[in-house]
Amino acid sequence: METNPSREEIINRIAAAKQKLGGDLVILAHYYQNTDIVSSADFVGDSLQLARSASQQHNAKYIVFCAVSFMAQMARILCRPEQKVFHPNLEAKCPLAEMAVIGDVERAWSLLQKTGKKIVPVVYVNSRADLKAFCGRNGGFVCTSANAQKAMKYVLSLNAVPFFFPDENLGRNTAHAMGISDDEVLLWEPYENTPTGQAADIARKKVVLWRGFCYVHVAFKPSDVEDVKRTHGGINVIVHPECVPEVVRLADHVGSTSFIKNTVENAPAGSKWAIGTEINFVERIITDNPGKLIVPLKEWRCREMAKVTPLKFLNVLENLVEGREQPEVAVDEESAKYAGIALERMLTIS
C-alpha cells in the first residue's frame, strides 16, 4: 500500500473494498470517529447503540469496528464465534478504561463484602473485558451513559448498593439526577489504602463510586458555560454526563452522545446550542444542522479515537479483500463468557 495516498484516493479505495466484500462485511463506527470513516460505516452510534448493533450482526463474516479498542472487544464478545472482528488500531485505548484494573477492583470488592450490605457491581462500558467479566460473575452488569440511570435504579430496587466504576462523574451525576446527595455517596480511592474499619461507614452509603474520569469531558469548566451564555444570549447548553457536576448543574440539558444528537437535531430552526463533548462529533452536528447556531463549548478532541485513521481503516479492508493475515480482536474464552453475561444483562434492562 502507498504510504501517503490522498484523501480522495483513500475514500475511493474504501468504497471499492466495501463493494468487493459485500454482505460479508459490516462496519461499525462511533460518533467520535473521523467523518470519512463515519460516512463509510454501516452503523454509527454511541456505545449502547453499537452494542445492540454488534449483537444483531448474524450474517457478516467480518466486523470492522472503528472506535477505541474496548468497543471492538465488546463486539467480539457479543457476536458469533465464527465471525471475525477487526480494529484498525488496537493501540487506540480509552484512558478512562485503563483507570480500573482487575486487581484493584477485586481488592475493593473484598472490603465491600464485609459491610454486610448487598453490593451489585456496575461497570461502565468504557472498561476492560476482564472487568465486564468480573461483573458477570458477581451478579452485576455493564451500563453506558445512555442507560446509567436505569442501571442504578435497578440496583437500588433490589435494596442493594451500586458499586459503580470506573467513571466517577457519570456515577455522581446519575446519583444527583435521582436525588442522591454527595453525603450518601462513597468515593473509592483505588490508589490509597482504605482502612478495613471503614466498613460500617461504607454500609451507610447508597452508592459507591470509583475515582476515574474521561479527560475529554473534564476539560469543560463552569467558566466555559458562563462565557458561552454571555456571548450568545438565549443559547442552550447541552453536555455529556461525564462532565464534572459543576458543569452539569449549569447546563440546560445533560445526556449521552445519542441524546445530544437527537435533542439538537429535533430542535426548531433558529435555535442556539453550545455542545460540551468531543469536537469531531460537534463539528458533524454543526454541518448537519445548518439552520441552527451551534458552537462547541470548547474544542477538545479524543486523541485515542483519532488514532483510528481512514488510512488504517483502508488497510484492514484491503487486507480482507486480498486475504492477507492481520491481527484479530481477541478476548479470552473465560472473560468472553462472563463479560457476555454482563452485557446481555445491560441490553435486557435497556
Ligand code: 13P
Given for the second form:
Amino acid sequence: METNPSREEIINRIAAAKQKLGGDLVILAHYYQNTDIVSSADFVGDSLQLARSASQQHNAKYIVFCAVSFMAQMARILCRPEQKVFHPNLEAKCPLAEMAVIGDVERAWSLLQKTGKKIVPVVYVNSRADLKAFCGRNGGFVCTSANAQKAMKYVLSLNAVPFFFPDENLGRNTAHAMGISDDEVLLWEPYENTPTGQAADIARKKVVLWRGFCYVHVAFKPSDVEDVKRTHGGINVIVHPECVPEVVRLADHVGSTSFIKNTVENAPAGSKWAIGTEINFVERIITDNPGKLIVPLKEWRCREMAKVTPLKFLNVLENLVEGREQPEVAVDEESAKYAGIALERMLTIS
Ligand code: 13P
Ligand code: SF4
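How about the form predicted together with this ligand, since we already have the form predicted alone?
Let us now look at the entire complex, which starts with that chain.
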C-alpha cells in the first residue's frame, strides 16, 4: 500500500511543479486556506479580491483556484474562455451557498413582483452560478462581504427594495449599519409556504432577506465576546459580518476578511485583538503580527475550505505537468453569460 508523502515532500513537489509550469500557471487562494497552500499561491485574497484577480489573469493558461468551489466557478466565469480553471476538490461546497436554490428564489421573486414595488435581486457571492445568472437577467448583481453596503445603498438610491440572498446575517448587519431597523426588514422563509397575503406586508419593507447562514460564523456567541473582554482588559473585538447581529453589536469592529486583516495589521504594536472568523486565517494573522496580543474569539474551522488539502492541490499541479486528463471547473454557457453580467456589475460598483 502506498503511503502519503510527508508534509515536506508535498511542499517540495509543489514548488517543483510550479517551477516547471512557470508562467502558464497562476494559483489563487482564499485567506481561509491551509498555510502550505497559501504560501504557494501567487495571489491570496478575500472573495472580492479574488474575483478581481481572476478577471485580470490574462496570461496564464491554467488557473488553479484553492477555496470552496463556488469561488472557482466565479473565476471560470470571469476569465477568458481559452483559459482552463482547476480546483483541487470540487466536493468542497460552501453550505451557505447551497441554502438558496433557483426554484425557491424564482417562487419568491414572482410573489415579490406582485407587490408592485421595484425589487432588485442582490446575491451574495457565496451562491450557485445559476443564482448569479438570475441576478444578471433581472437587473441585479453579486456582492461580497466587502461591498454589501455599497450594493444595498445603490439599490436604495434607485428607490428599489434589495432582495438579498442567501445570507440573512450579512444582509441584516448591512441594513443595520445603514440605519434600517428590523421592522423594515422582511425575512423570507424559503422552507415555508409563504402565504400570498404577505405581498401587502412586503410592500411596506425596505429590504427583503433570505433565511440562510454560515455555520462557522453563527458559532460565535455574545457570551464569547463578553468572556474575551472580561479576560483581556482593553481588547478590541473584530468579527466578520456573517456573524449574528447580537455578536456584531457587542464587537468593536465588523468587516470582510480583508478589512479584518488590514485593521489588525495597521493597529499599533502592543494592541490586543480577538478575531471572530475562520481559524486558519486567524492563526496566520497571529503569526504575521508578533508584536500584538491576538486571540481567536473561538477556534472554528471551515470544514469545506479544509477539503482542499495540500496533497490534492499537488495532484492537480502534477497532472498539469504530466499532461494527465483531469476535470476542469465548468459552468454551463447560459449561466456563465448572465452570471458574468452580475459579477461585472459588482466589479463596477466596487
Ligand atoms: P470574504 O468575502 O470575506 O472572503 O468571505 C467569504 C466567506 O466565505 C466568509 O465565510
Ligand atoms: Fe461558506 Fe462559512 Fe465556509 Fe465561508 S466560512 S466558505 S460562508 S461555510
